[in-house]
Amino acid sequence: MKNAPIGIFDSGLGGLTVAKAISNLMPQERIIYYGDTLHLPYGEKSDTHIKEYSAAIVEYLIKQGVKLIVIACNSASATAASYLREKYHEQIEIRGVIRPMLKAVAQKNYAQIGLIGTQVTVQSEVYTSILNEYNPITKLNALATPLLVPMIEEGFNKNDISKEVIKEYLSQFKDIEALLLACTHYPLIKKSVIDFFENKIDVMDNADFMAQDVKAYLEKNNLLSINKEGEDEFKVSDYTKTFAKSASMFFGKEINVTEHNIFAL
């Protein structure tokens, strides 16, 4: 059981960011990432869908004898999470990016803090909620910036047109001490919202607070691995090359992605 991958999935490529980071800090785990691109992007869809999608997800990584399981997707994490816990918790431990950010950030004791996000994070208030669980102090201005996942995926994120756009959506905080990245897509754009803010203001994401959550729950429960047994596996719903070059800039190095669509079994 020490050996089994890791799981980790998204509806796309944003959950690469950490999956690197998990890789990066345990190099001897294996994973098998999934993104279901067949159904991008989880921040326009309905809780019952999303619900669904992610269902089939954690069922098809069961059946690939992985020890954990990752949502590697803040959508998925504020609609689906704890659907999943409880529906699988006999059968396996599954962990979404949400809280181990904020109990970092709840340590802060921040005044006031921002947060970007998709439409469904931000709506679900799920990081507001558990924010008060650690940390009823620090008031969060929540902003929802849909045009940030398909600019970034499309290769817009270090141009021109992406300062702009990024310029519009943060100028709107004000007196804020932190923001908060939550979207694992938004990793690429960490330098460019540093830049915007001057450097004055902590920006973080989730994936360096996941991994770290990660490994810390595989050394309690006796699960790190020894030695790598195998190649990494990276599948997809819908494959198409742009994503394919596209993953492996996410990654951070080049990637074979194979397409296995299970929604069609």
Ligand code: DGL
Contents of the next structure:
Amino acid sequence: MKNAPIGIFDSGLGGLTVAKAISNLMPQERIIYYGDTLHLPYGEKSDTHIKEYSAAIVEYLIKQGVKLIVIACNSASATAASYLREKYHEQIEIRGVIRPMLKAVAQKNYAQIGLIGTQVTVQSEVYTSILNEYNPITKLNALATPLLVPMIEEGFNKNDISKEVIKEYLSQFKDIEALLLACTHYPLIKKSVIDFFENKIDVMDNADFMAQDVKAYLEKNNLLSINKEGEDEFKVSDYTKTFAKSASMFFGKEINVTEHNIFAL
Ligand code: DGL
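Right, and the form predicted in complex with the ligand of this protein, after the form predicted on its own?
Full assembly next; the chain just shown is listed first.
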């Protein structure tokens, strides 16, 4: 069991930012990544569909013999995490990206912070309610920023157009001490966000907090891998050349992405 892989999934390839952080922190761990590019974007889907797609992926990952499942997608973590945990708790541990970041945020005792994410994540108000559980003092202003995912996927993360779009959205925040990047695509624009705020506020994303959370869980349960048996696997439900290009952009190095459509009848 210790050497079993970690299953990680996302609506597409943004979750590779989380996979990368996990792999950097624990290079001995083997990863099986599943990106549901067929149903991308989750950020604009109904809860019912996100739950249905996520459950199919969880079942696939369980069949691959993973020791833990990470939902590397805020939209799926916000809408489907509780449902998936309830449904599969006897078979597998499932962890979402929201709590690890919020636990760290809660300790800072900020008065006011901002958040950007998909429509689904913002409308779910899950960040607000979990933060309230950990620290009722911090006030959270959440803004849906739907143009950012397609923009980043197009590779526009530090040009004049992306700077303008980021400026338009972020100008709406007043007097915040931190901004949460509540979408796994957003680490790619982190530098532009920091620049927009002239380095005066904290800018946080899910990836490193999630990796720390995974490490703590594996340590606590004596599940840290002793040696890496086999290669990481990166699968998507629908493969196009564009995805191959963005995969290396999100993971930070060339990776081999193959199609495996678990949704085909
Ligand atoms: N990666 C997803 C998230 O973290 C955003 C992409 C999508 O909308 O599917 O919410």
